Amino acid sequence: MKLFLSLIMVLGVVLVPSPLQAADNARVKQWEKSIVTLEVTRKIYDYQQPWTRRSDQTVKSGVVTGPNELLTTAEYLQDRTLIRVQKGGRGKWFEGDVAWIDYHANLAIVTVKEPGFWRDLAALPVSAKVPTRGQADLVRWRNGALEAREVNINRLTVKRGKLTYIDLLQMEIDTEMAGIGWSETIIKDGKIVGLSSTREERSLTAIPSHFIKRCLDSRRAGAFPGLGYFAFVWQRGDNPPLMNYFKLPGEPRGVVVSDVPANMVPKNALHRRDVILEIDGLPVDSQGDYKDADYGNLLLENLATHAHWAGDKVHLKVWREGREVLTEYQLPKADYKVEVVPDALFDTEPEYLILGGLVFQPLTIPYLQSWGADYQRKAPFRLSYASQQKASSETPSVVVLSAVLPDSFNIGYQEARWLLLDQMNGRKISNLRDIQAAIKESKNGFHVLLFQDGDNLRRAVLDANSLDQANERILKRYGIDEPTRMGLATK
């Protein structure tokens, strides 16, 4: 000890804490006051048997961002049946419950009825405008001591969020810390500026605050319309010849529209070959990049949420014919049943009617996501197939004999499954309530079904005298509950 003492003086040791690392210990401490945790139960769904359900528990991050509003991802908040908060890292769990969710945002607010679990907590403020480089702490509560460990904003970027089909801004950060990507609070100057989403390899990726900010100032004013987006394809004008076909003079630039959606508004706002030169007055270049006044060059789609909701009107500038034209394009709102195939089903148990032992379902991304991440490619041809095509007023959606349970008023069907249900007694099938109401039309004591072409079994007949006592018996046997189920709200 006398030794050790000696060293100390000898050395001029201190043992007691920088006034550097006295500031970082009493900032970390304040943010104590801030960052909580939460546990999410939910329901999770098998969609190769849609009657069939198991629960969930996630654990992620919140933080306060105002009197009883907690901020937090949208993602695993869906189908949930119960939320718990805990302040502190450790101690008392808290029942919370969802006051506002946008999936497409990936945003939630979730708030905490019983007054004593917001005292002594303090929000955070949301920066309003995000640093594109430098360092930036992040932030969780871990073993019940809050962590902050410094990462590296890399860059701004545009691309596809993480629970929608639309372009984003997205923070891209350098970290070699595991175990992250659950609705960590990003800290740069005592402001959250960012909330993260998704961890690959190295690289982070979060939810920058100045898109944050927005959803949450229209939010508090009671006027969130929802995202919109640039509904319309649209190609590289980097192409020398092809800027020549369209007489375009001067240095290549803007972007060539390939495609319009038939519903768009106003109905002629785009052509087809129309070039975009400008977006609300700012310059598009060829690669489909603009200048952003405090971002630099983004991605064009950036500017459907940069500054507008949906339902705004975006003004263009675009080459038509040999000469510039000034119009307008309403934006659409972000939805998951515009596609002939949704992309995501949030809040609702799949649906499902079962047909004397043939099971029929809508075809969703969800329904093709049980063959795996990459489902495109190991998912039936026919129904990945599908999945890309476009909505029309005659094919809005799409049913599919997802399978058949076997049974002696099947016999002959029973190894069909995948096809895709065109027509059931002469009615055209988009959606189960067409079944439904086919039920009603038999034929001649038979209910024919028509498959899509392509498909090996093309036509199917079955007895619809004997069709309720079938079911009666197959629910029996197979242990399901309900015939069909359509469009149950689990919130």
Contents of the next structure:
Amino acid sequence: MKLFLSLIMVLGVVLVPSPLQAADNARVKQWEKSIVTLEVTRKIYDYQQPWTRRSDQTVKSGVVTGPNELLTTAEYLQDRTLIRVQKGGRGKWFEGDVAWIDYHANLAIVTVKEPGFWRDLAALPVSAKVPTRGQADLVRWRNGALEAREVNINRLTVKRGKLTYIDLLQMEIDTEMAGIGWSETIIKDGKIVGLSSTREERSLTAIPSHFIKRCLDSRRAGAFPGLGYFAFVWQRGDNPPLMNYFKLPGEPRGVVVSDVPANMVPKNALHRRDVILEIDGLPVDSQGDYKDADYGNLLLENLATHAHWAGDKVHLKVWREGREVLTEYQLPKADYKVEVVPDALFDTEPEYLILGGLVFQPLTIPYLQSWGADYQRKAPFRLSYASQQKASSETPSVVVLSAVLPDSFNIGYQEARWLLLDQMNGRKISNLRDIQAAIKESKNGFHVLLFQDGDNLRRAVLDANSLDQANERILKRYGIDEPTRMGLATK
Amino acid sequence: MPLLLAIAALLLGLTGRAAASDPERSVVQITTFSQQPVWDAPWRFDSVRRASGTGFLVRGKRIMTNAHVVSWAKQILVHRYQDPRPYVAKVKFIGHDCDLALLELENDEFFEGMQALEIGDLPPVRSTVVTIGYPAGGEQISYTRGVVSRIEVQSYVHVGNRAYLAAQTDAAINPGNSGGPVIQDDKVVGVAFQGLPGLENTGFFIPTTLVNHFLKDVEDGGYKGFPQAGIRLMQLQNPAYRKMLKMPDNNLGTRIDHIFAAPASKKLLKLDDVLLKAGDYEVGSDGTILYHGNRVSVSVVFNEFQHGESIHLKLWRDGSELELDLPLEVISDDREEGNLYDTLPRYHVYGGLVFMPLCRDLMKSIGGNWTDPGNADLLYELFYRKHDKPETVRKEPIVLTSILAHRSNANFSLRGRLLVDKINGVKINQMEDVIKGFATENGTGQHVLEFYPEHGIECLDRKASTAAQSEILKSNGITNDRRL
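Follow the form predicted on its own with the form predicted in complex with the partner chain, if you could.
Everything in the complex follows now, all chains and molecules, and the chain you saw is the first one.
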């Protein structure tokens, strides 16, 4: 009997939860009503053969933030064909739909029409302030159970966003967890403080709740204007001789504008060699940082999104030609299309145009990424170099001869590829529509194509009279349905 | 007396036959001690390196070998066949473009008993050749037999930006073989010079067409190199293109797709001229000619001419034939795109800032990843600007390659290899402009440096940098602030 009692006591120690554990379990338990799983089916394109596609499925997390409102990252929602949502980590899948998405912000709201889905779900509040350090919980559904793991918030930093070319405030988190970065919710003190976006080695990057809340509030108000950014280029101003040259009194401070965009609003808002001393009344130091009231030293780029939207005017104090000048700078809207080689193409099928077996595509980063993530090293130099250039009124975008589908019509050009098309029939070519227009302008029965000068083919000629016949033959032989695709939305 | 003469003639004849049948007696081992400059610290040199190659005696008491065997050599020692005595040699002529060199020796004793090897013709493909040399793996002379596998235009890796006719053989050509003769029927039919990494039983030799060109080039006492037309030819096989140019539907003619800077070509040739015949050779629609039984690039014919000579061309222009003589010149304005030898790098150090001309060797000093995107602006400037924006090409783009740390430049915030646009308002087109720029007064007390293409700007305090100059030079072991 003694032995039996002892066993019970020992077992009791193991089996009965402590008050602390019980509280913790209750805390996690309540999150079960807020965290959901999303399964996204979407189209994936092969930019080397842009007429082909396949589908792919991704499972990621979401969190309830309001009535009919599931918050998740925008990543992997592009080119979607089906979204299914599951609550409670198991059971029925409900069909979802995107109610709002902004790829630059990397945020989306998914909703589910079926009212039964929302039953028993509860919104988690989004914290207006973000902790810069300390512990938080990363929460996700895993194998039917809600997993809440402690992670360490390391710092807030301003760096390039996951899906955008602009710099945004982001939260860096230390963790050894694997398989994360799929929009898991970061919770502290019962509030959402971040949404995970990228994991590299032991560092997880998350979108901070301060930024999320601004976006969601704006969206709820029905007027999300998009993200603005500073399109000018600056360099540090911490070299005293440089500041002496500008005759700036006192210790070095501010940053030097080294280049301004051609389409700046107002046109003379900034001059090259201006020294930016203040933005919205906040002093800018010589490293390009300002002192944020909540988060300490942050890169000045944050001031474009911290309290502003695209189209807002930012007040600048600059040092220009030996005196202080107050100026206003209107934030341009983040838009992939303003780049000569767009960073991304979301919800749009890849464009192409086949001309007698010559395959033309707009030069885009997704096309370059068909050489791999390190495309800048692996893609042909002329193409990757073009991606670093700025768009101009003469060259708003560029078209590349990506491949040749061999046929008797294009004999002699089979080896030609990765050439930037400059002109066709005397018309400047910036996009595929220009080619379509040029097709109508053949001269003496010939199409004359002029590629950008380099170390390869400069000129090619095609027979205009037999082009249609050749196109038909080539499309049939290579199993391609359409000779061209332009600007089609994926949905 | 007649008997005596007969014996002398017989002896000469015997000597001649002995040399022909024993060509190894005319083949020498070359040992070099070379030292190259450090391209990212151009006032310093790498440690002395020992290397060996092969050479052979040609007419005029000269030793022929590869340029790459004797490049950057501080001392060249030549060993005769089975003779332990080293003889000091020096470079008389060197052609880095064709990877050939001629050495001369001060000591005439060296040539006693040696006969110059006779230069033969281009060997037929499938014929047997023997390479003779002193490859790695032993000290004694080595013979390897193989067949001529193919003959075509290949890149000459020594210079890096030239391609000429080369013969491929399966006779082993290994390090140390370089510069050795390739023999057929007792005559030299080529000079062993390079292999292809990753390809087994594949070696290349420089055919005698190039060897003879080199020997003729130096007859006037200087080497000029292989002239070029400065044009880019493209195949003309598309029926529509041929039709537009009113060309007959046959297999002849290659199209001029681009004309580079060569003045004669710019004056006499036009885009879309079709090259029908170059010299005596009909040009195929793929840009090749039938050359000694081999289908090779038409550039081979142009390579037969010397600098200043003219090649007779038959062209098709505007629907009819046209004949003209095109003067050919050696093009040297792309020298920096290739590997540079035997000329020490130009530089200027001021205030700890190191300035150098942009060149391939400078890029290579970055390391194995010199073609990485981080160096894209330099790559574009070196290789592509002349194509895209020829009107903006600078004579000698200058790079701020490094900053030798000192309190006077410690806060210079722009880093990395930067292309220099202006110094104190002086546009930098060549190294001399850097000197001129720093000497230019701008009344601000600062030296103002502007960079491109990103429009960066930086300053050095004039007084501080001038005062620091000698200290920086001394602490970095730089005896001269410039090499121009």
